[in-house]
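Shown here is one chain on its own, the form predicted alone, set out as structure tokens.
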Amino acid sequence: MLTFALRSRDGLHARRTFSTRALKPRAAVAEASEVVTSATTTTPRTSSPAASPAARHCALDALLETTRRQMGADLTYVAELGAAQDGSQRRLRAVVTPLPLPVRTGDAEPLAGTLCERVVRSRDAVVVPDTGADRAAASARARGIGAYVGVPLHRSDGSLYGTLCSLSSRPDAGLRERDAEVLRVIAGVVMELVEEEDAAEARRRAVLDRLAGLDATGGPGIVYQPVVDLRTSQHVGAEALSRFPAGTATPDVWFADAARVGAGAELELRAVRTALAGLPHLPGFVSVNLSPATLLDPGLARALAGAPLDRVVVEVTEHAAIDDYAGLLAALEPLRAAGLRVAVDDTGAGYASLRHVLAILPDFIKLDISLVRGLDGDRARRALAAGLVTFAESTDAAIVAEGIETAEELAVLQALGVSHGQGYHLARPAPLVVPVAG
């Protein structure tokens, strides 16, 4: 059974003293709605427009704060029903408190004897502003429940879901209807998030269950592009790309999936051990693509352990932000001076690049398919492309062209001074085929 009552060290109940208070609902509805849309809107997204489910549950604990100050109450909470094997119970889906109490947020006991039973059974709102007044409000009173307001919260479809409450240690004469009416209209937007959370876990668990699929076959697979050398006609390479089973998201979905919940690096990580698995069959360096966080993972030493890394290639895409270079750098200085070299990738595609290949100082800078792509007739294209060649020069990096797909964008970027390039017309994504010994 939770307990609320307020107790300090020595044992003895806590005193506390409420002024009166004007109650401004617009006013608390106002200052909610603001928490809600500051959490919202400026907390840090992937590649989905929905705030992440930490910075809803952030908002809902926010929310739930306002309210609490608004009632001048001690604790607010939304209570979630469920049923259990022995019987109905109550679950503490968020709570809020400044002060030491015994009750967290995952709490559950049996909704009986609570006054949030009343709550459920009348559909309506529940106001007590002194339970030693109230004969049926008894056990909240033996509980150290002084005074409650809760309201019920309905689905939107109309179904219940539990219940919104505030409540205090001590009576309060001055709570009223109008307090109800108060979490009546916050009530709503309450639900508003919680469904939101829990249409983003729901997502989060679907995620979690494709890698688990995903991990169980194996996968991903990977198939190798050829890195050809523009001088020689030479392969001296291969980029690892990862495939996922037919007939689902690409490839970029499935790791921004991941990465939203949590699993970026492990699934970036698998698919760096099975590339490399392939080097004995391969000639020259395997390049892996990887993103800044995982770069940084603690995991990335061990999938690369046992590797010849003079043969490895670490290509950063210029679709992730990196917020710490020096950091980035730290991480890489070792694997570096035991022979990994670093590309960047996209190069050209966004401004993001242009500050990976300075900050960076790569070892293959690559310039991005939107930039190979009819350059053969287009002059400002080769007059990037012939700047990036230079720079490439003074700083001993090697320049690969992506997406070469024509003759004449070959023989542009050759007469460009372009060493490396890669390309559906130089050679296509493939599996792997290993030799059978005899």
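Remember, it's a predicted structure, so these values are computed and weren't measured experimentally. Throughout, rigid core stands for the largest set of C-alpha atoms superposing within 1.5 Å between the two forms. Residue numbers count along the first chain shown, from 1. Compared with the form predicted together with ligand G:
After superposition on the rigid core, the Cα atom of residue 210 is displaced by less than 2 Å between these two forms. Once both forms are fitted on their core, a CA shift of 2 Å or more is seen for residue 135 between these two forms.
Residue 287 shows a C-alpha shift below 2 Å between these two forms [criterion: core-superposed Cα displacement of 2 Å].
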Second form
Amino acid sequence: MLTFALRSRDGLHARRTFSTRALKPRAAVAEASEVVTSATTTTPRTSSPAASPAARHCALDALLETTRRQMGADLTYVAELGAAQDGSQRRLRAVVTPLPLPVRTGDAEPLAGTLCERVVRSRDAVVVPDTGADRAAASARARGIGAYVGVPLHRSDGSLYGTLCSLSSRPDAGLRERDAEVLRVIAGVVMELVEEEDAAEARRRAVLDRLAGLDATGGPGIVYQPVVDLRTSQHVGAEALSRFPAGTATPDVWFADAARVGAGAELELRAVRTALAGLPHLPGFVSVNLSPATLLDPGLARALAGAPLDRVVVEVTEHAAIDDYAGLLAALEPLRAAGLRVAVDDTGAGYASLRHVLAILPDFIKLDISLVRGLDGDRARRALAAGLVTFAESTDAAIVAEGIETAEELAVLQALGVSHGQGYHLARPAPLVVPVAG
Ligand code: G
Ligand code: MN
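Previous: the form predicted alone; requested now: the form predicted together with ligand G:
Now the complete complex, all chains and molecules, led by this one.
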């Protein structure tokens, strides 16, 4: 945790400053790092859990906690200026204290009369070892503050962000300029974390906005690409593929973005519901794409409720690792018992697919487009496809070759005994055209 918090150039500087600091050798760096680890798990934290991306927030809290202990302070915090339009307020961005003090992350209060105001005015460090001996610190004294050290925080563009402060209820005669020097170094790392956290939050908001906009227009559109029996040329089913508004990101980016903000299952299941609505108008099965995480989501059963499961196939993507095959199999078991079939998608695209195939023993093994592309002129690809045909026969699975684009590819796949195929050469993905009753 400490290494992460202090990984920047400034951070290395901070680490050196810590270890050579002679004034209050309360904690060696190794000890501090241990302290940080336990601080993030056991010290009562005053920060709100709803704050922002948890990991980054943890790093900021851990850094403040190390700082607090190093300074021997009761409370260390980051205050952000400008909560009010005129900048007269400050808002506590992060607070650490082991004491039951009435301060919380997110609290806002007037800047006027605080020692932070002095930091802001002077744009410089303020060190007050004893508020009782400093007339200008009377209001701090009145609020129970005995000792204070604070430094300004600057954004990477140089503008003033707020203050980083440590304070204690008792005066601290040992407090001096050198302590401010330590805080100044920490301030650089603090701002790196704050700006990272803000940027991540802005990205999160942007994705949520896009998803809300998509919701308003009825979610992703669905096109269906026929899955063809290569022995009979019959359309035996169709893969449902999500399509997003023109001019926006590709579907995989939409799904990855949604997953990053915790809305992956929601988006995938929305696509599933729309896809299944087409079932009455389609021959055979409809095959929907799901990530391993969504297969474990309780919403899946709801999205499938009422659908004829013997006409539904779920495709598990190869791209995501599966940590818990047992959990996945357990979640799928009742659905499979009710007729749902399972496909492993993109087989051959990466190392995970064969593990998926072995663990899941799917009904369909979908050969990735990269194995099918040009296999008519490529002995190794042909050999791999032939091997999978044998494997499929022995495990009662069917092979679906994806991305068949030429007659030559099709002919070789048929000769190898591949039973099913998909691709532009056979049929393009297309929206469902439902005849309107007259
Ligand atoms: O990962 P998955 O196999 O579910 O993705 C299928 C994607 O491949 C879809 O976006 C679909 O439009 C596309 N696709 C379908 N058939 C072909 C094809 O023959 N060639 C290429 N290049 N892409 C295809
Ligand atoms: Mn697929």
